[in-house]
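One chain comes next, on its own, written as C-alpha cells: the form predicted alone.
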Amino acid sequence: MYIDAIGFIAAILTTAAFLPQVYKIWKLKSAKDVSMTMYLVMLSGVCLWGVYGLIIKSPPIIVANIVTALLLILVIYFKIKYK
C-alpha cells in the first residue's frame, strides 16, 4: 500500500515535469528549440518502462508511463507541426 503510494507520487511528479514544455510549445506555437532526438529516445524508454510495469504488474509504473508517453507524443507532434 505505502509502496504504491510512493510510486504514484513519484509518477505524478515525473510526469508533470513535461507539462510546462507541452504548454510552452502549444502557447508559442513553436518547437524549434526542442530536440526531436531527445524526445524520441525518451519515448522509447518510457514505452519500455511501461512494458516493465505490465510485466511486474505495477499500477504506478503503468499509469505514469502511459500518461508520460502521451505527453511525449504530443511534444513530438508539435515539433513536427510547428517546424
Second form
Number of protein chains: 2
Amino acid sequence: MYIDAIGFIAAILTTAAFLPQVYKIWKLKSAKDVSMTMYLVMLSGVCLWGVYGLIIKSPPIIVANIVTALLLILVIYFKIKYK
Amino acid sequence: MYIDAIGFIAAILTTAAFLPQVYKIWKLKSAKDVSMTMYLVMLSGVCLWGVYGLIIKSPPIIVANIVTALLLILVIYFKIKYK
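Given the form predicted alone above, produce the structure of the same protein in the form predicted in complex with another copy of the chain.
To see the whole picture, the full complex is given below, headed by that same chain.
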C-alpha cells in the first residue's frame, strides 16, 4: 500500500515537472532552446512505459505516463507553434 | 523476461531523451527557454522513482533513474552556467 503511495508521489513529481516548461514556453512564446528531439524520444519512451506499467500492473506507472504523454504533446505543439 | 526487456527499452528512451537537450544547451550556450523549475521537480521525482524501483525490485526503473538523475544534474548545471 505505501509502495503505491511512493510511486504515486514520484509519478506526480515527474509528471508535474513538465507543467512549468509548458507554462514557460507559453509565456515567453519561445521554445528556441528546448530540444524537439528530446520531446519526441521522451514521448516514445513514455508510451512504452505505459505498456510496461500495464504488464506489471503498476497503477502509478500507468496513470503517470498517460498524463505525461499529454503534457509532452503540448510541449511539442508549442515547439512547432513558437519554434 | 520480455517484461524487463520492454521496461529497459522504455528506460533507455526516457533516459536518452535528455541527451539531445544537454547537447542543445551546450551547443547554443543558452538555456533561456528551458525551465529550471521543471528540472528541479523532475530531479526530486526521479530520486523517488529510484526508491520505488528498489522497493518493487525493478531493475529497469532503478538503472534508468540513476542515469536520468545524472543527465538532469547536467542540464541544471548548464542552466546555471548559461542562464
